[in-house]
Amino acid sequence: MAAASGLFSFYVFHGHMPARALAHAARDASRRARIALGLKKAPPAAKPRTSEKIPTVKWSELCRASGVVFHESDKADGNVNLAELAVLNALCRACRPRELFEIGTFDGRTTLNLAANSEANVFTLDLPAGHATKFEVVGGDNKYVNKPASGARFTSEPNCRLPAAQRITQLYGDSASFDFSPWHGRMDFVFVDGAHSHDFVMNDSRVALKLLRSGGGVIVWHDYGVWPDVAVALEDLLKEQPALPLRHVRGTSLVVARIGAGGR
């Protein structure tokens, strides 16, 4: 899909996202009511989807919808959902990065959108199919590793002709052994959406912090509360660095850290 009109952007932020939040609230209220009335058994030792150790904020406390555009809004398995894409686009536009790094290209949908909502040089790293990894890849990740091609959303017609696509550099390798040193201290915005095991998330998080400029910037993680290891790893990261301003964006699986003056 080509860049959406202002009308589509308005629908996403003021129609789709509020409706989605209401639907989730209604579903949770219905489940609690059925349990209270004895119509449904409470799950044994149920674990919350997200931890209270990371404070939750509304997306509107972090960014605004103004000027946001969308490319390739259709979601495939493995992509961020539309609400998460909207928040990422708005955060990127608010940050106005000069350089941006993404760990985990997959099909390139998020990559293309981040490029379109900035004027940044975008670097995106992906693991080629069949490539050996330093850490174990958890079972559920295998189907995302063994994909036809990285970045298909920005390398295929007609998106490959877009100015935003021309600013994307595709890199390949295992994020746990890749040499990130040429990009250390250069990035204003980092999106972490690679492998979901604890070791990978910890490694990629430490890499992300090294990638930021000395003045700071924004780091965003995906799949918090969806993949258990992601939640545990981010909470372990917070133990290592208690001052790290992690915030879970309500109604999404995104966690955001806006660090220093560069994260305003």
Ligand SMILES: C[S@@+](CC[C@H](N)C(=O)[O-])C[C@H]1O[C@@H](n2cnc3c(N)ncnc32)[C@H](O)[C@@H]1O
The other form holds:
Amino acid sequence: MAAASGLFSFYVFHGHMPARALAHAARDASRRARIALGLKKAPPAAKPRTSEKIPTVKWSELCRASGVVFHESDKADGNVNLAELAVLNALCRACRPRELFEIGTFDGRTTLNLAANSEANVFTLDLPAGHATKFEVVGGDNKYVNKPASGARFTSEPNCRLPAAQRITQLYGDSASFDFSPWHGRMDFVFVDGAHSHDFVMNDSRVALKLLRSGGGVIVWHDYGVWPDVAVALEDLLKEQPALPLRHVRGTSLVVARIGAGGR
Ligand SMILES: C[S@@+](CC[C@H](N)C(=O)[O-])C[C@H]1O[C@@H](n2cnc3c(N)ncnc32)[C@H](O)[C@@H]1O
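Okay, that is the form predicted on its own; can I get the form predicted in complex with this ligand now?
Whole complex next, starting from this chain.
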């Protein structure tokens, strides 16, 4: 009896189940091939299911007690995602920067949030459309350069009246030729999110290091693992400066360097 049941289990696990899996895989492959050849209609994409019986809540409302402030939760193409915004806001609150610099304003969503989560004077540099650049701005970056206005999220009503918005200074220019010297050695927090080609990321990273206060501070880069050049440039930066404490924040495309006492 025991031998028969052993034989049956052996058949189920080593015969029946693999054969079934093989048959399903063959059926799926055949279905995909027929769809690709136009012999079969693709099934409609599954719609995400939500119920109107469950009311919605703004995630920012849930986080009020943490002291972290969120503005402009809605993400536009080009912005950091919601999780990244939460990390940036919390990190900024923890670091208590007095002076903060962002390279790459875009619509100013992150700028406004960093300002709101600190008492810092915030400087943000953006490339105006049509402005000459030292390095070529590559295809994918152009759509973020060519926009009606930089910083619209903090310059338009009602956000422009927020105390945080009053601490933001918009600067314009090409990060590879801009004169950063008035800001050198003054910054506690730098966010690098300008052009994403290798030359620009290397340039902007070196600029960020020069911007930091001598006691140190925090630099955050966006788009690690999203834009291939960002990863290559950060790895090249690490070859150039092996002591740099670069850390990829798990589950995000953020890389952080907390340098010296400023990175408390
Ligand atoms: C991806 S967007 C930045 C997104 C923004 N930091 C956010 O979190 O919402 C990139 C921005 O960098 C700017 N940019 C591109 N090349 C630049 C350059 N050479 N110098 C300064 N800014 C540049 C673009 O105009 C664009 O606004």
